[in-house]
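As structure tokens, one chain now follows by itself in the form predicted on its own.
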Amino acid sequence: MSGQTFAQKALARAAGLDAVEVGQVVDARPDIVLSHDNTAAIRRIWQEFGQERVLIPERIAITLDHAVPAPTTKHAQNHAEIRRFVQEQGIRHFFEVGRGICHQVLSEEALVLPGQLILGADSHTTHYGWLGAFGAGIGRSEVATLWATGELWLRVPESMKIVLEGDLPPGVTAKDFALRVIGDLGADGGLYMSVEFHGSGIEAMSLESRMVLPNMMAEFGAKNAWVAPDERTVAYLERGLRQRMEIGDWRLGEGTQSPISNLHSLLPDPDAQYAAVHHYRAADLEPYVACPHSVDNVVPLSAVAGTRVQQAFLGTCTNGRLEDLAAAAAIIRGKQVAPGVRFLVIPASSEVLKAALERGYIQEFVEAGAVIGVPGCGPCMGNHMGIPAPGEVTISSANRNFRGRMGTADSEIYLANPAVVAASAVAGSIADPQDVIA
């Protein structure tokens, strides 16, 4: 048998097999099964199995994040139903309104570890690849099946290797790299593939920057995406584990081995077979913008600079972390949001919000005229907060810009990195941060 990719090793582990072939269908047992506000709908499907108890309460994680606080009676009833279900079933991995977006929260809580399998009723479950895990989005019926059986059939995907060499130039971010890849290869360029990120450019990225890449690969059609975990990843997870008080007081390098260091940290073999390999040089990259109405409609920032905007949105599971807020705060510091523009800032989690408060970023946003939202998804999916009016233009740090994504079909969404979003809020049009700072 030839060398194994990460996806082959991860799904072999999840299926209890020594090895698997690409295209093989395996009966996989995920370590975590994720759902959010859609849990009530999943529960109604699960009830058709005729069970009184879910089979895997210890492996279920539920976060209220998509419409929080509840904007309507219907949403409130939905949340109330979920809370009753959580209590009845003894589900302890439950995160209330205000804790934040599921992908950010489960990462902070260290509920997902390298090499593990997480399946979630959210398309951006690919996010967990930043931890060296196999994360994949699945449908509601599939989640209900997992509640009932603990297992699910999965096809082992082909793999694609994307290599980035060198350090990103100033002003260029992981978001720009992700947009460039999708723009080059198309929104379906990674359809049902496992996308592996390699190279010195990936290794040099901060952890928060790495999170952007597997998250955005959901827009590439990928089944999952993966970044190799390293010592910084382990340190991040140790912090989360200590906060959950599930390990003792120990430190790496003090004679006690981290329980994470040998916990399924699966690396692809040197002779693993890939369906495609793409190489990029960081020095060749620049800030990019995805134009309406497709995420692969990508152009250099300079090509759309000057386009008027009525709304700027900083947040989401893609770019709502402290690093993103810091970049935006540096742009907006001492300035004002342009007349006629709303600047919405929504931290990805309560931890991010607290850190941003401590560092003064929130005060800077408020003083500049921005609007601060409750940690959660906000207007990203178009059913809560910040829905644009017909004819309006939004520049967003989110991951999707198809027609109607933010709730209004007759509006336009441009996607960019956080600094560009903040600069555009100040300028009143899509702007290069360097032009706003100058």
Second form
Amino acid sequence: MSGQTFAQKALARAAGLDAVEVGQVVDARPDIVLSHDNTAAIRRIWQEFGQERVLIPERIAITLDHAVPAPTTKHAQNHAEIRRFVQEQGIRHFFEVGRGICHQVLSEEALVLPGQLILGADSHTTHYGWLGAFGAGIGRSEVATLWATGELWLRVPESMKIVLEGDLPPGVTAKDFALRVIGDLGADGGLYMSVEFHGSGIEAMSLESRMVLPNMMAEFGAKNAWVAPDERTVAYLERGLRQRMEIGDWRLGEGTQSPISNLHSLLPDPDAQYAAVHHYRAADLEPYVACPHSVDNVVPLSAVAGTRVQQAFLGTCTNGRLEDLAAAAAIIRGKQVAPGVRFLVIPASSEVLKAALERGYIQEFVEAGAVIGVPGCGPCMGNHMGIPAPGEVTISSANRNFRGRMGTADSEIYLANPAVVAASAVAGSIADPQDVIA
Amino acid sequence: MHITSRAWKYGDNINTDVIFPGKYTYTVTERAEIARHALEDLDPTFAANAQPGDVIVGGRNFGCGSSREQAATCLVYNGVGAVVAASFSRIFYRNALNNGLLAIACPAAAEAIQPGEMVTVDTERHVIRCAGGEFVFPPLSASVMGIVQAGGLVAYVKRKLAAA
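Show the other one: the form predicted together with its partner chain, since we just had the form predicted on its own.
Next comes the full complex, this chain leading.
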């Protein structure tokens, strides 16, 4: 038997099999099933099964993040229905309005560990690849099915290997690398694939930078994406586990796997088979921007510098973490947001907000004229908190720039890294951070 | 299954935001209203004019973007008989089949079909016919076809739970 990819090993484990082949359909049992503001709709589907109790409540994680705090009565009713369900079913992994975006919160809480399988009713569930887990998005009916039966069919995907060698140049981020890959290979470049990231450039990245890559692979068509966990990943997860031990939510024991014991058995084999391998040299990369209305419409920053913007949005599960806020604060420190521009800063979680407060970033943003939002998804998907007017242009650190994504079909969204977003807020047009600092 | 109806043809990378805008995902819950917003930001003429059985035709990566299941159900609630595309984004593909909506990846047919023409989808012979010719597509696996024929995943699982 030839070597196994990460996807083969992870899905074999989740299906309770010794080994699986590419293309094989398995009945997988996820360790965590994620849903968010869509939980009420999923509950209504689940009720059709006629069960009184969900099968495994401890494997369910629910966050309120997509439209928080509730912008309308209907949204409030939706949240109220979710809280009743959580109460009724005794679901402990429930995170209220303001705790943050699901992928950031579940990472901070160490609810997903290396090698585990998480399925979520959210397309960016690919995110958990940053910690060496298999994360894939599924639909609402599928989450309802998992609540009822604990298992779901999955096809074992082909794998693609993307290798990054060397350190990223100053001003170039993981976001730029992700945009470059998607721009080169297309929005369907990784369709149905498990995308594995390898190379010294990935190993050298901060954990927060690594989080960007599997997250963005949802825009590449990938089923899941993967980064090798290392000592830093383990230290991060152990911090989350310790916090949960203190509140009595987690203990080492039967059925609970330590991140460390899981780590080494679920790495891809050196002789694993890949459908494609792509090599990048970090030194060749530069800041990129995805232009309207497609994430693969990628150009170098210099090609669109000077494009007027009315709104700059820093946040989301892609780029709303402490290092993103730090990069933006470094640009905006002592400066002002340009007249006629709204600069929205929305930390990805309450932990990020706390740390940003401690470090003085929030103070700096407010002094510069930025608007600080409640941790959550913000205006990313057009629910509230920064919907653009027709004809307006937004530069955003988010992952998606489809027509109408932020709630207005007749508006444009450019995607970039956090420093570029902050520089554009100061300049009033898409700007290179170097030009704003100078 | 045998469908003969009119084709609504669109391009590559038709994403879930133009199929069913995200701003409606937590507040629009009635079938008729979900149906009304179908393809709102792509083709505002669609929802008012779609006929039962009509076939949506897309290029590559149809349904990319969000996991929102309404991207599939808004088409089902308009009576769409099948979606034919060069390729599908994986979550949309699952959502479609899980709601009993045939999703057929057939690049040659997706290219040949002309907007507004009558097309036939025959799942017994695994062919799509249009003025440009007859195109064979690979059959769905028996288990997945079982989900479609049951009318979707929920009906399929209900049956399985009842039998257990």
